[in-house]
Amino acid sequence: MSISKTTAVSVIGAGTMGNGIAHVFAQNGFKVTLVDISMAQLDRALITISKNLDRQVSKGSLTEEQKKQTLANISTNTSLIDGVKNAELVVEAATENIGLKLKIFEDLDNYAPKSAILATNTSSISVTKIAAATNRPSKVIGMHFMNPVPVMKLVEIINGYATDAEVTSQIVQLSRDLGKIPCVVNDYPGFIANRILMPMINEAICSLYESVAGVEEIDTVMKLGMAHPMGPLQLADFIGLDVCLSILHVLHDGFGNPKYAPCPLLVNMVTAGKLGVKSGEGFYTYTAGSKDLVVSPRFK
């Protein structure tokens, strides 16, 4: 099977990264079935693909009957079973729960076509431990999208220990179709963004922690003398606190050194739900329609 712009896509999850690869995938001419059991979560994806778009026509890189079309070209669905049945490609996007991926996947080579190929858009968790969840294991891969999706032109394309070479080679080809630029690694954990970004990122909160400087110095530092457009402190934020920490259990855990050890602030800032940009207080504090980037009181 070569992937083209008449493959049936099904993705499964509505959030953040679902509906922005449900939106690339439209875009680009694909007709796209986007999955999740919440229909009000469904609905929400719409009109965040709808808002997404609206900006792009703003600034003319899409006209309105591209905007139209690539709204025409998404379809969605509660139910898993009737979402993928007729999928050559499937692209999951759920939460980075190992449990919920084995189970999703489990499902997926139940229901999808024998010949479809599963990528998962996991951020950290093995790719060869998903696929034992399958009995498809050859076609199983990684394809890790960045957020958002529709700026961000980077994908990792993330070999599992028994993919097949074709499936990489069209998973490839097709980020490329899509206009973005993969990159292909290995199966270990983290495998190469995070690997070296959440240790980043928790060396900046362990130094926020011993209070070696404040919440706007580490970011600044960051932001002026490393030439990055986010500080590393704002980046969580951004990610989600609970998703850096899951990934860095996930590095502990996987290489058991205790570099990776996550930074106790995190732990208990995540345990107290603040979560960042998602729960409206993080390093930060987040107003909704408000751009201005104010220190959270507790790091004052």
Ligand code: CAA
Given for the second form:
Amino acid sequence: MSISKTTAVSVIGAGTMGNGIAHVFAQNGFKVTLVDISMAQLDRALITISKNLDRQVSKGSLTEEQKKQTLANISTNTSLIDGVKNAELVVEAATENIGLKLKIFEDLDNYAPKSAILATNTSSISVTKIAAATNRPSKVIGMHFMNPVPVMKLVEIINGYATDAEVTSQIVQLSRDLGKIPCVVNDYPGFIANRILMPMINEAICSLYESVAGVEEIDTVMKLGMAHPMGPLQLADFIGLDVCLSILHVLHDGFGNPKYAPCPLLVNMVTAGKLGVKSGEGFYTYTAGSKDLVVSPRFK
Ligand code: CAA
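Same protein, different state: after the form predicted alone, show the form predicted together with this ligand.
And the full complex, kicking off with our chain again.
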């Protein structure tokens, strides 16, 4: 079997990653069912997808007609059982919580057709562990998209211990068909993207914690010196400081190496609820509707 535009695709979870993934599949002609237990979350996701498509229309990279067709390709469902019963490919993008993901994969294994490939967008949870919650570990694979999904070219494809080579090659081809660039990696803590990204972010936070430099200086050095589109502290805010902390815990626990120990400042900020863009404050403060980047008063 190969994955084509006639393949029924279900995306589980209508948060930032889930709506981005649904957007990209639908824009490339796939019929997508977006599944979330919350109808309000599904409604918000459709509004976000529509706004992001408007951006593309106003930039001239998409026509009004293509926008309409993309939205028409997306349906929503609040029931996991109904939402995956005909799916040949499921991409799970629920909250990054291991207990939740294991339960979802147990359910997907029960309710999706036996032939369906089950992919996870996890950023750091072991694909092998997720696969072990199912009776089809050879059909479970990591398909790690980057945020913002419609813009970022990479799909990090993670082979679990038991992933079948045929499944990997189908997901590689699918990623190309979605206009992305796939990179296949093996299932070890943090895979490649976060094994390299998170220690850099952690080091930036430690540099701030040790007063080596301020927020703007650290980000400017990395933006102008290394041509990164965002400095590491702004990127940490964008990803979510809670997500960064949880990935560092995965690296620290998984390798048992103190070099991955999260900076105490990061731990404090997460404990205090300063999670970055999503909470309105991290290293910078964020006001809805404003693109200005203002350093948090805490770090001035
Ligand atoms: N949907 C569709 N298009 C979007 C979009 C979205 N959600 N967000 C931005 N765009 C488009 C804009 O329309 C614009 O298009 P053109 O190039 O055609 O003009 C382009 O993206 C750039 O956007 P902006 O002009 O608004 O802003 P910018 O130039 O500052 O770029 C950014 C924004 C793309 C987010 C850029 O800052 C960037 O690349 N940042 C780094 C992102 C990154 O590193 N992501 C990975 C995070 S790690 C991760 O996701 C994995 C993990 O496991 C933690």
